[in-house]
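Just the one chain here, the form predicted alone, laid out as structure tokens.
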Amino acid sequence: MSNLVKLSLKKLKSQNILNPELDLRILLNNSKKKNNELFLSTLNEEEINKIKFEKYLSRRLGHEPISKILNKKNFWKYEFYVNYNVLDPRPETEFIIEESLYYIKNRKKHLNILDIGTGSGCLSVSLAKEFLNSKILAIDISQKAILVAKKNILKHGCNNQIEAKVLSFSKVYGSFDLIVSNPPYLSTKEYLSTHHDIKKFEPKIALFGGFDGLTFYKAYAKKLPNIMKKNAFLILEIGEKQASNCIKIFNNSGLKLIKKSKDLQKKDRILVFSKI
């Protein structure tokens, strides 16, 4: 193993990062000249730029997630671009996808889809591909996320497809045949309580959901029914113990609930409504 290995290996572990040999390979094949693979066993170390090494090593040693660092994180099927201002796509919520393509079994059918608290553009792009007829509008109240999920439909060719436009809910007018998000929902207790790396290069306007986690879910019970088509789906991520709240809340909404999934953890992650 060379001494590049070994001395980042030991800094990595000194900082008590999760996973030191996994974000190790990382950096190092982000750092690579050449395009091939490279291991930590039977590393050269001239294949590597050092100056762009060690100043992704120097940001993983201060904590910063390695999507940051990188300006990539994987979802779904795809890869996209993420920063500081945007909440890094998590696996949990390609429950949303999965619960559409199984409520939605025409991929050809010609939807109208309306995507809240958009961010990256992760569940707007996705959806985009799968339903190939669909229009989306992806909204956001941060103008700087906007920029973020415009680049990431530009980059996968869903231009045509997706409309992205800094806007609150409550401004939007129309008939949805599928609305989907993945609102903020961590509470004032909840958020105070998160790990620090997240409140440092995560944005608190896509984590923080009020003084109970439930203020969106309140709005949308109120809003959503509205623009929702007869038959129509709304697929909610919740936080793991919110679902009987959010159930309640929906109650007199004029939607039906159809579905209550839990994520690979085995904890409530899902809410598939319908509209009566």
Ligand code: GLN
Given for the second form:
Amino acid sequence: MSNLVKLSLKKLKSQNILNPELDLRILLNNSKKKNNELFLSTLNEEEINKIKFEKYLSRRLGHEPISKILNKKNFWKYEFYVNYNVLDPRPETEFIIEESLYYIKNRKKHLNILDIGTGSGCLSVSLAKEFLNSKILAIDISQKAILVAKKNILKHGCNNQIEAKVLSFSKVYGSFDLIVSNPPYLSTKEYLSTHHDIKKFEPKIALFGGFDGLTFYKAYAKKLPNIMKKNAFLILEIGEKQASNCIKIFNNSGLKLIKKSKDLQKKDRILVFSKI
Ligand code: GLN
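Next, report the structure of the form predicted in complex with the ligand; the form predicted alone has already been given.
Complete assembly follows, chain above in first position.
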């Protein structure tokens, strides 16, 4: 094994990085001069751009997530540009796409979709690709997040389908077939006990949902039924302990719960409502 590999692994381990071998392999492969896959066991140091690699490594040693170092993260079938201004797309959020596909079987339907708090735009782009005749309004109150969403919309050629803009959901008018949202939902207590690497490298505005974490759901229950067509769907990501509170919040809102589903860790994560 090359000295560079040995030394880098030692440094990563000394910083308690969880998967040092995997991370090193990723960083090396993103610093290579040519397009051949590099392996730790057979690495020839000549094959990498050392300056680039050392920069990446020192950022990882400072616990910066690989996604933020490389400005990319995979979600659903695509790779998205990410930076500090957006939450990294997470695998549990992919269930919003799965539920959309389950409840709306006709992929050719001309859907009117709203994505609240779009962030990187990962939900909007993935939905646009699955429902090719849909029109999507992707909104976020963060100007910086909308810049990222626009970059991803262009990257994936969805500019004809998705309009991304800085706007609060309270100002949205229209009549939608599907509304999706992964709002900030951590309570004060949960945010404080969130791992410091997440607090340091992910935007608080995308994570913190007010004292009890339920601020957005309460406001959604008042507003969203008014901008949904009959039988339209609302698909929300929720915090693992919020299912019963959220269901109560939506009681008598004009929406009925049709599904509560769990993420890969068997935690309550997604609620599906339909307009009565
Ligand atoms: N699941 C995220 C986290 O704990 C929270 C996402 C959110 O608030 N929407 O990192």
